[in-house]
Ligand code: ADP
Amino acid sequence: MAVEMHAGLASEGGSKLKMLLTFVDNLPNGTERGTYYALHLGGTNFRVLRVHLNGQRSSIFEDEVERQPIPEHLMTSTSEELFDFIASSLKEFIAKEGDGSNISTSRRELGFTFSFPVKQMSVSSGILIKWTKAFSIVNMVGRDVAACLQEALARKGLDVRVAALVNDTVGTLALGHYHDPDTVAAIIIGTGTNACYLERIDAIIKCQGLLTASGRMVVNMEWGNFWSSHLPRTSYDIDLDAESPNPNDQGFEKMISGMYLGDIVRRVILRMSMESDMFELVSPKLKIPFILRTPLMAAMHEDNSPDLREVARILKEVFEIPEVPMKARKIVVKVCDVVTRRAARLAAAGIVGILKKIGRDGSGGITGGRSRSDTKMRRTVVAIEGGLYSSYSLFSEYLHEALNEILGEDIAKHVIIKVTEDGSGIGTALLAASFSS
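With the form predicted alone in mind, please provide coordinates for the chain only.
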């Protein structure tokens, strides 16, 4: 991971890791004051929220959050129609403040989380590379996303400035850093996965001559696309990848994120049932991709009833397998365990790769030649967000176990994993505060 990070920082396209520049060079530190807004467009919904900051690290007053579905026709219409709809919703949200008469008082600052691939041009501008999910607004690709929103806000008569355009992982880092200044990286591990971290500006070779006041910049790794011949790839991974909508893409994500773990388990169970008499008959439902969602897989894995009745219930409900003998139930739990443990250990190895790159793994960094013993290890916090880690206790347990194993206990005790909540909302509002004019 650390070697690929180096390659991605050296040149565009030099690695499977995109190592995108975010232009975020100062993170919130707890002294911010005022009222700020965040807008998150992540998929079929978008939401707006407002936060009040009073300059004290512990107190973020989150006023309101409003979620709204994006009408389906807008996902394929024009950029003007999509952003006019979003700007109108923001206008309504602001109008509800107080008595509604203060809609045009002072200028407001907004952070915009846009969860689609963007080539960042500055902290508050970025060009859409391509749409994903269900969006395909042709006239937007190649345009500045923040400018499209800014123009729509002006059309609606709103004095709101887009102060920061970020992805959700950077929002998570901002929120982590606001609460704890030792935070150096952020990981999202839920349906999908990504990571970002604070890098020294002189280590970003592909942007030579770029100066920042802090001498550092947040790099968005897009680590879901990481690949290495050392990854323990099986025939199940190869088949899943080949049958996916994006073959040869997001290889790391397909081994570790919530979107895919349930389907890896399904593929293993299908093969076992075809090659043995584990279940009397092979259920046709076992052949349906993604029918086993990861939360149900986790429920089977964490079933601690003596007769594993939760396992039997899920196999019956999802796959229509009526009578599952106890021996087969135990095998299913074991399969869930192997798949989850591998995912958690790979995620842990990825985290150690980042720590190695920035010299926080106790080895003095990838370029340092010092021995572990003479490097004083600093307290190092990694912010983490996403249901796979926060809701799946065996996953988080295995991740910690692997961190201890790879780093050694003496070093691992200085590395703290902290769960954050709502980096894509509150974290983005905090970035609007950091970059407010």
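Just so we're on the same page, rigid core means the largest C-alpha set that superposes within 1.5 Å between forms. Residue numbers count along the first chain shown, from 1. Here the structure is a predicted model, which means the values were calculated and not measured. First, how it differs from the form predicted in complex with the named molecule.
If you fit the rigid core between the two forms, you'll see the Cα of W227 move by less than 2 angstroms. For R161, a C-alpha deviation of 2 angstroms or more is recorded between the two forms after rigid-core alignment. With a cut-off of 2 Å and the rigid core superposed, W131 has a Cα displacement that reaches or exceeds the cut-off between the two forms.
And the form predicted in complex with the named molecule, for comparison with the form predicted alone?
This part shows the chain on its own.
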């Protein structure tokens, strides 16, 4: 990972890791004041939120959040339809503020959390490089995402300025840093997966000449696209990738994130049922891609009942496999375990790669010579969010286990993984505050 990070920072297209510039050179520090909005477009959900900041760290007042699933047809319709939906949601949200609110009538400012790869021109503009997850709106790629939103806001008659266009990981990092200045990186593991971290500007060779007051800049790694021949890829991964709408892309994400884990499990069970008499008959439902969602896979994995009742129920409900014998139930749990354990360990290895790149993995960097335990290790916080990490306890358990194993306990105790609930949304509002006009 660290090697690919170097390559991606050296030149445009130098690696499958895009290592995108964010133009975020300063992270919120607690002095921010005012009322700001954030619109969050995730992989499956859309959120509108408003925060009040009174200039004292830890006193973010998040007074309203509205969350709704993104209507599936909008993921593949036109950009106008998608952005009109977003702008309408904001309009309704603002309309509810009413007259009694304490919100000043001056122009509102918002941050837009956009969880897809964007080539930023500034902190408040950037063009869509490609869609990931289940999104695919053809006329959007290559267009300025913030401008599309700004236009939609104007169509709805809203006087709101898009002050920051922010990748969700960067929002997570911003909130993490707001609460704890030792936060240097942020990871999201939900429908998809991505990471960002704070890099020295002189290490970002491809932005030659660009200077920032802080001497640093947040880099959006787009790590979901990480690729290495060392990745433990199986025929299931190869088939899943080949049959996906984006073959050869997002290889790391396809082994790690919530959108895919259930389907890897389905593929393994399908093969087993074809090559053995595990379930007597091969249920045709087993052949339907993505029919097994990751939360249900997790429920089977975490079934603690002595007779694995939940496993049997889900296999029946999802695949219409009746009467699964105990032996087969156990095998299914084992398959879920292997798939999730691999995902969590890969994510952990990715985190260590980032720490290595910024000299926080305890290896002592170029000073070398000393043993790992002698090296003075600074407290290092990694902010994390996403449904897979926060709702799938065995996943997070395996991730922590792997971090300890790779770093060694002496080093690992200085590395703190901190969940930032709703961080990507609130953090984006914080960035809108930092970069407000």
